[in-house]
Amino acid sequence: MKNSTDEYLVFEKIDEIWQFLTERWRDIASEAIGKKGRFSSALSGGKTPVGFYRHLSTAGRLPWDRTHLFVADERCVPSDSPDNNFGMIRETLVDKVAIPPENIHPVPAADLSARVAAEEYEEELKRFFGLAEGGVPEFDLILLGIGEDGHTASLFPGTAVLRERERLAAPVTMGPALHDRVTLTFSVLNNALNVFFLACGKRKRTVMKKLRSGFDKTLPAAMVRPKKGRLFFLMDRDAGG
């Protein structure tokens, strides 16, 4: 069942989503920096968040010097490939703001196998968050998309990675016709303080209806249940109905 504290917000115009999310980003970053001296976020690729990244890049007075950017998942492709998630994030956001290079934490997936890339990314998470054995990162904000099949990050219906509880980052084998991937696991997603889903377009309406009903627990997106954080679903009118 869905949690009564989940927020399902429907916006008339997509620009209103970007404005709302930018304001939340600013508030969450300010609070995190006040408490910990830094703000950490894991971002998603795909087409939906492109407009948000461009909007965020033009927002004034954001603390980029204390902001650290990770990715929720990545394809094992060269960094200049159009299928590379962080390449898109770099082009639409990172290259347009004054963020120090050491604050950027992409998955090293360009020249490594998914297994090795996942291991190295997990070590980076442990180093950055100063984790003891068995510890889990606490991201201040994670931004996720959702597929028509209910997948999020690279957590696809029916795949073994859905049952992963030990690793922080895991390899995902997609078959010979598709790129292998690395994804953050549910252990990480569900330990975040704020998780935002973006859903836009009529093609997302059916899956959003399933999520809002709260009855289909097999959808990977429905398995994102922050233990202590807040969960938001931001939709345009086409996706929200």
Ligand code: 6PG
The other form holds:
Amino acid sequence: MKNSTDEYLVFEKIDEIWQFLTERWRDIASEAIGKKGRFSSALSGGKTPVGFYRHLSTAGRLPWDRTHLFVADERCVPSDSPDNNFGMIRETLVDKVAIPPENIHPVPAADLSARVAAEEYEEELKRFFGLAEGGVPEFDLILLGIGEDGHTASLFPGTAVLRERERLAAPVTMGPALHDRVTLTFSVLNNALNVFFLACGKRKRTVMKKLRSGFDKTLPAAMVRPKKGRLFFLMDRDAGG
Ligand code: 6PG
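Having seen the form predicted alone, can you show the form predicted in complex with 6-phosphogluconic acid?
And the full complex, kicking off with our chain again.
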């Protein structure tokens, strides 16, 4: 069901989405740093956010020394593969800003199986967030994309990982075409303080309609319901109608 605090925002131009999101990023980072001394975010791969990362890389006066970048999901491919999510984030953002190397937290998916990489990523989450047994990270900002089938991060319709409630990061077996993957689980996505979905282009229109109607609750993207955080859907006119 749609939550009254969800915000569905449709923008005329894609650049306006990047501008809006950059300002939210700035505000959320500043608030998080004021309270906790650091700002934590988990970013998505795919094509949609590329323009945003480029935009963010040129936005002045952002507190990169206090910003920590994780990923929402990763594909088990070499780090220089075009399919490597963190590789894309590195090229479009990380390499262009003054972020200390210890503030970036890629999934070690290049040389490990999805199972082992997920275990290592979960350990990294526990270490960074100082979690006790059963604790869940509280990201300040998570940026998600959405597939035409309603998947988000690497949470695909009909897969067992949708029922995962214990793990923070889990392996997903997708086979060679889509690559095996590591994904943050719903426990983590739904414990974030701010979640932003990005959807652009006509191909996303049908799935966005379904999501907005609140009718199909089995769509993975519809299962992102932050318990205490805010949820935003940022769309261009092609996706948002
Ligand atoms: C991935 C993702 C995935 C992505 C969607 C949308 O690594 O594949 O993180 O969930 O966000 O598939 O992808 P596009 O932005 O390319 O449409």
